[in-house]
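Below you'll find only one chain, the form predicted on its own, shown as structure tokens.
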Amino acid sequence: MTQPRPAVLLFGPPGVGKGTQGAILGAIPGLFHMSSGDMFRSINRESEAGRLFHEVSSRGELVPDELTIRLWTQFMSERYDGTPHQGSVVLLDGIPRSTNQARLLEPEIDVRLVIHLVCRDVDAMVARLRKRAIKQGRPDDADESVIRRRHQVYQQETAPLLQYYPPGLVREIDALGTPLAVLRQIVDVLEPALRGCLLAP
């Protein structure tokens, strides 16, 4: 059995900036960024899993836990070779999304830090998601009612994860600033938490 990979979780509601920060941090040597959004969008729409994903996502709901973890395992096996050069620490963006998913992932990851991106302005996050969906040519993701439903599901099913992990692992980050200002806050908590995990380039 392989050892669990050191991991950092990017945590927060839809539209808070997890993907933006994950993409930036994933360029740091030793960090491997794994986005659940990229994972789900890579599924063949005509496959059974693809049809199920598009069915539940169009309602703003979560993909069933067992399917999510199965897809995550497959996605990681295809893209992550486990070498320190590629990434000695996995940066998870958008997964786990429930306490059950967190339990299912425990044999795979050793969570060293939970970066909780905080923004209490739901309207700002909804506007950000609509703008992004339109810009990326995904009009089905621009439905405001679906976006607000995703926020409700987040509060009901994903936010309780903050109580699942030890309080000492969770660091709150103000997500309302510019990407650079948010990144500065993240680096301040990330570097001490990963000291000794990342190899010099």
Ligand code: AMP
Contents of the next structure:
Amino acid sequence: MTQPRPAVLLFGPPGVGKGTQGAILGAIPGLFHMSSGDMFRSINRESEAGRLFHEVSSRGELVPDELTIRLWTQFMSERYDGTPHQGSVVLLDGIPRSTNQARLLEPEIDVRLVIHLVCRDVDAMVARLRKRAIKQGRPDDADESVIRRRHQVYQQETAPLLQYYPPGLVREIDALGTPLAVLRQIVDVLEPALRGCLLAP
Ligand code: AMP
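Could you drop in the structure for the form predicted in complex with the ligand? We only have the form predicted on its own so far.
Let us now look at the entire complex, which starts with that chain.
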């Protein structure tokens, strides 16, 4: 059996800024950014998994856990070689999204830190997603009722995960500021948590 990979979770509701921060942090040598949403969007639309993804995501629902974890495992084995150059720490954005997914991932990842991006202003996140939908042509974010459903699903299925991890692993970050202000808070918790994991270039 392979060793679990050290991992950091980027956690928070849709539209809170996980993707923005993930893309920035993923540029740091030693950190490998993996977005499950991007993984699903890269699947061929005509495949069975692709059709299922488009059907469930256009309703704001989640892809079933077993399929999600199977695709994740395949994605990681194809794209991630675990060398320090590519990334010795995996930065997971959007996965796990339920307690069951966290259990299924347990043999694969060793969670060192959960970065919980907090924003209690749902309307601000909805507005952000609608703006992005226009830019990126994402059907799940174009319709306000679907966005609201995504938030409901987050509260019901994903937020309980915060109780799954030991409280000492979870750090709250105020996600309302500018990307740089949010980044500064993340770096403050990430650097000590990963000291010794990331090699100096
Ligand atoms: P995201 O870009 O992370 O908001 O994900 C877009 C959509 O992909 C979600 O609304 C879900 O339908 C699906 N998705 C992404 N990650 C997961 C996951 N970990 N489990 C189940 N479905 C997911």
